[in-house]
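Encoded as structure tokens, the following chain is the form predicted on its own, with no partner shown.
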Amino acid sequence: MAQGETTMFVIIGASGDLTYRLLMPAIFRLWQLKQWTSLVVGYAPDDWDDAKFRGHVRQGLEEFAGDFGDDAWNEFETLLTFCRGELTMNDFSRLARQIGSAGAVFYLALPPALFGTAAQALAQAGLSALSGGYRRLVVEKPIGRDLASAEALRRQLHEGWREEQIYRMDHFLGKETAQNLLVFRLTNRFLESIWDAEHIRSVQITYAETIGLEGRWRYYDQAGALRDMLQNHLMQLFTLVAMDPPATWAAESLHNHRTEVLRAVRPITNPEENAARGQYAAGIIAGRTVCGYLQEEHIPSQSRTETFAALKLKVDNWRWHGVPFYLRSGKRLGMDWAEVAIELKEVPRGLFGEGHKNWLIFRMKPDEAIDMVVWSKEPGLALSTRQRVLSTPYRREQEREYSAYEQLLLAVVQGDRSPFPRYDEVEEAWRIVDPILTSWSQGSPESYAAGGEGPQGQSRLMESGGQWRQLGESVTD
């Protein structure tokens, strides 16, 4: 972006609950920065003016931006402006008009439904052309509900789009945790050395929530588990766990590697032996009794949503034949918890007997850290041992997060499309769980007691010897 360059960023779905949230909120921090100069410009149907739209944003900012004053306002509030529009062709003519060649980003803060109807009429107005300034467009996810569903959106979004306009936000690659496994991997030449299925024996990505719905019901009981985290979350945690070192950290040199990974997974043929689901029933956490999936406001007492997925993968290629790869995701479950766990092989037994097991564990909640599980002599006279834990928190307590929205809303202005799916990404990932979808339509997934560790046929998946680490399972001594 050159020097004194103006530039837009317009929100369709400016009144909605993701820019009041997490969009204008990681805007006024990066702004508090001074990493964002950009104009915002809100889009809705609302009767809204410049002044609502102002109003609407602070209450929000006073909500959930924290340190938050007068004079910082009085200053931010002058990149803000509102114009009233529907999805249609002519209103996004005014839009245009307002824009003229300023280099601009359209985020479709839309429901999943609209997603190609805004894309094809903002297009059609000639907002995704090319005339000085750049033209981007972010779409939130799912990019979806399968394979076919993402296909038709992606001939939507392509008749007036390039793919390398196109960020699709997937807000777990703006994760630092998510961007420290590789730095970690390939930054430390011990580890990208037993980086393979010699020295690993398998793989566990969990993401555990206690919260139910949320208000989320609408969405949630169409989607389930699978939908709303393995097939893009933590797919794409997987990736980078798995990928070959790139040779650059250049964008398609890191969608190509990540696409790679994706296209090696074995087809799941019967997904009884490769895939389990559950959904909760009532039951206590942290001392509250909660109730059960079915008795959720609004959902239907019959709904077969599944509420807890989990998936083992195996890629065919050299560096990972034979690992399993497990991913797992749920609500309502004993514990805030989400890591990456690497399992590596025991070291040939006789010395010192067995279940000398090493993990490097990369954790996500409720804190970031990194964790390497270890073994060393117990003190005393006996040559016995015990476990031990070099641990590290990932910032230091003087340094700042940053949320994973204000990471990717400044790789968008800044063009940088590393941490966003390509197409092929999206439609490989689609590939992988299409055929437990269609299992899954059948039949109803299992009961499991809020507050525990989610439903039992998730143990079916290990392979001989293995077991998945419970949560919150000690890292200390």
Ligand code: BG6
Second form
Amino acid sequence: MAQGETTMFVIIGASGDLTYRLLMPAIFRLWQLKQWTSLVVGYAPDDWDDAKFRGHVRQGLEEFAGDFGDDAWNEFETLLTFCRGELTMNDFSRLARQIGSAGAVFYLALPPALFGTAAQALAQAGLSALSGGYRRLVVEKPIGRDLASAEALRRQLHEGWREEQIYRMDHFLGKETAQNLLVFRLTNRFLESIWDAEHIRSVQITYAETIGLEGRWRYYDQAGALRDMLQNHLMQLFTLVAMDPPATWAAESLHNHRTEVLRAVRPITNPEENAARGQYAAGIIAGRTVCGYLQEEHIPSQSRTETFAALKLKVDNWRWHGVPFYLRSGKRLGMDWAEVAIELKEVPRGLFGEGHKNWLIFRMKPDEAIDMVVWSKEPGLALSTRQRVLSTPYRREQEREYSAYEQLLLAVVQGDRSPFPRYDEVEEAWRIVDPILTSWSQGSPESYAAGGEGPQGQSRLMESGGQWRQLGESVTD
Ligand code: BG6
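Other form of same protein, the form predicted in complex with the named molecule, not the form predicted on its own:
Let's see the whole complex now, leading with the same chain.
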């Protein structure tokens, strides 16, 4: 695109929560960093005008974007306009006239049930056609609720849009840790030579949250932890650990490698052995009593939705033969703790005793850092060992933190598809979890007390000699 050419970022569903809390604050910060030049068109059925939309955005920024002065706002608000309309071809045709031949992104900040309708109506209004600048469509997770519905949505989107125009947001791919998994792996020579079944015993990916439903009962009770966290976010982290190094950083090359490792995941034929689920009961978190899932407002008292899910994956290729990958995530656990932990095999002969376990841990929560658990001689007269931790935060203290939305929105306007899953990645991820969803349509999740480590049943997944790392497991010297 020539410099100075107008581009538009259209948010379909601009009066909703996603726009208010995440999209506009991220756009504003990018603008403050001089990274954002697109005009923002808010599109919604509400009886709003430019002034009303701007007032609404300003309120959200005051709540979520930190301090900014009137001068900054006065300049920023000139980027914002509002277009009233429904998700119909007629209304989108008015939008099309406003856009003309400008390059444009259409961000569907809508309930997932409306993705197909909106994408088709946009295309019918001619908005997906490449007559001038670029045309891109952004959809958020969930991408379907199983393999069949994901495929149905793909067909709908592909009726009017080419795959290269579709950006599927998985905000985990914009997180520092996700990006660092590959950067750290592929820039440090000593790692690639041990990145295989010969040296790695297991990989544990944990995303533990203290929060409960946060008012999202309508979505969550239909989704559950497996769909909400494992099929997408944790599967992406798994992919970044397990994929082969690509030859180039080109998006297609990354997608091919990511898809290939997902394809190599052994189909789960026995969910009883390879998956575990739980639902939180009342308990205490950080000294505060919280109710159980079934007592949450609006949740049916018979709900069987899981609020905790764990999975064991095996990858049928040379690199990972026999190595278990454990993935788990749950709500209302004892602490906010998230990590990707790589467990190395012990040295073949313990000259200085046994039990010298090495870990390489990519910590995500509560703070982001890399820890390497190593062993060294205990200073003194005896020849004994002690554990040390080589630890480094990703960011230096004075360095700014960028949100995943900032990273990913910038990638969308720059046309960088590398941090967005291509359809075949999504498809493979559904293929992996589909048998578990089918199996879980029967029976009930195991109850676990809020504030703990999750259901007992998760230990069933562990292979002999292994155990889950504890939440907050100390890796200090
Ligand atoms: C969302 C899930 O995609 O990710 C939420 O729907 C979850 O249930 C959230 O809490 C976790 O991500 P983050 O970045 O907020 O820790």
